[in-house]
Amino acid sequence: MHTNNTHELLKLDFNENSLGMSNAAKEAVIKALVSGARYPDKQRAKLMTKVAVMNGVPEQQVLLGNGSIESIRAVMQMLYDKALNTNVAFQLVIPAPTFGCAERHARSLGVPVVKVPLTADSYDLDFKNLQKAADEFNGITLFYLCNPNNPTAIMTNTKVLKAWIKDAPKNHYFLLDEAYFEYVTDPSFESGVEWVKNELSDNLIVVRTFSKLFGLAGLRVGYAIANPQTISEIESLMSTDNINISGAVAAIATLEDEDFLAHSLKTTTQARQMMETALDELGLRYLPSQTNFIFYEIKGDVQTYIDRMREHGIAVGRKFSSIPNYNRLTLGTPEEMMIVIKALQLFRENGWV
């Protein structure tokens, strides 16, 4: 259990699992390091193995990568060099707020971004402006979307969001990034994995990791799913051997322990209605979490009281200045709750939020 004393701080700023890894996670990769001389071909066959029967899909629509953040970057030169080989513009187009790995990789390769702006009242996609953006542009789009987004937590309308990538021209690409898909209890959301099973588009790239649910973000684990053709093309612009055996076994090891990813949900599930209960009492709106996280109002400066929760040993998300009155609070264990709370119903007193 964390406590907030000045020498530990409580690190909820980054969407990590504050469970740690699973006990089986870690005993795998103890006995692994035996083999950390060898390249990890063999373990990497067995996860991309159990990744290709647990999405349902053969393995020639699986990617692994370092994270999911290498995929993303993949897909990103993929297209920019489909649109050089083909003479045509290219160009990313996200909503804002959003998870900002993709618009990094663009602005690396010189990629312009469209930033639409997320619906007022809801905070969801904006589809008339997205679409709205693609078709006044000449060329190849790349549509990146979090859903569930980060750090809005919601997740987005699934009819909506599926008509719109069939109904897509073949010049639109949609990279769809699920990384807390197993944290959604809507029972309408649908999968992108689905759809690319069920050939909606022939643009639609799916990436997950094992960094949230799975407590391996520090090992670097994620794949892609899309069609073999995609595959095929992205892969060629991934690193060789870019899973490690540590992380790999750790994957391997956490795919199997059904009772930690259980406990796992349980326990996000426990924190989340704390916070919403916590956060009912003080009356602050917060928006319908389908992650790991929490997405908050603050009545004040949001960086001042970021500043504050630092002071009282708490480490919260960052300021989004696209909407700047709420803050981001990674849900970690019951006991990090009730510190967070306590907090909260301090700075209440103090008149600070």
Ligand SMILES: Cc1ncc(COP(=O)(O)O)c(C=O)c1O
Second form
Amino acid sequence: MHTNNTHELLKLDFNENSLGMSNAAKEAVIKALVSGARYPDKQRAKLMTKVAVMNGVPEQQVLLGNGSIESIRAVMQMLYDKALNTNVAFQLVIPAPTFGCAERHARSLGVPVVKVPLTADSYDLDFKNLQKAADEFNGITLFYLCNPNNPTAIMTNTKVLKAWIKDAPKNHYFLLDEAYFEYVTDPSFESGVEWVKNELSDNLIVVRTFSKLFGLAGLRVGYAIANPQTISEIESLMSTDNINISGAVAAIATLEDEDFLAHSLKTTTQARQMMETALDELGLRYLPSQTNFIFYEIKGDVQTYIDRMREHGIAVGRKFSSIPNYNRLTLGTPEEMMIVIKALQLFRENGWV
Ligand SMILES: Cc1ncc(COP(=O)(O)O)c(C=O)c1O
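Output the structure of the form predicted together with this ligand; the preceding block shows the form predicted on its own.
Starting with the chain above, the whole complex follows.
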């Protein structure tokens, strides 16, 4: 899925970390290769302890996964089974646009998907219509919500989100995807992990990933946090030994590498500032990014823009038909941003943006 044939392209299309893995992670993987013939129990257990401690929850509330996507798929399956066993219907409700993997898994199970457009003025979650989609349905509803959202990079007001989740009826479930939470600078942000800890709702599952700030997208490590009962129900649907030794040791080493994590955050912030300044100068609008990517306006046809960027050696995000004239760009290193900015300036000279 995440492939292209032109390896020399500057890859700013999938919100990966342009810094690459930390040196500590690379060394840990090389050192661990000697254990490659063994099952990953020991390394997995150590990572589990670290993730639990880091989040301030007991291990029974943590589920490690092959990326966060494995947990998302398993949550879908868990609720699908629950609905089947209790003889009720099941639907997925998502904002549009959002990250596509929950929808894909729902469709593979034949689960109906209701898409609720983001608000027209601020591209934020439309709580009223999300709620309406669930109220009009007789059965179990799962809301899949990314905070901050992909592709908009926007953070949803967590006070509103929290109150909404708290007041929801028993047949409404919430899968909160916090893949980008480490990048959030807005001081009002509250993580769903805190809500799980405070027992705000039994129906809340939070997923997170080592693919972004940690730079380990290719090693596939993510996790979910929920109450112990929910975790054990989801766990029964995950594959055994789903964390490989390389992924586990790399995640542990990166967690311990505070300098890398600080550098990772700092370069992304720098890249964001560079892009914002350049876009301001070009008079192109952008949404307030709280992630490692930015969603910005393009004057003209977006697909043409994407193709032209590719011709100039830069892979930018795909087209999102529900928000035409905007493009998603991963915030790479400051050096990479210089290349993008020069291309944008050239495009302006040519009258393309
Ligand atoms: C919102 C969101 N969730 C999950 C993922 C994928 O995470 P993982 O690599 O942990 O499966 C992405 C990747 O782009 C994403 O944007």
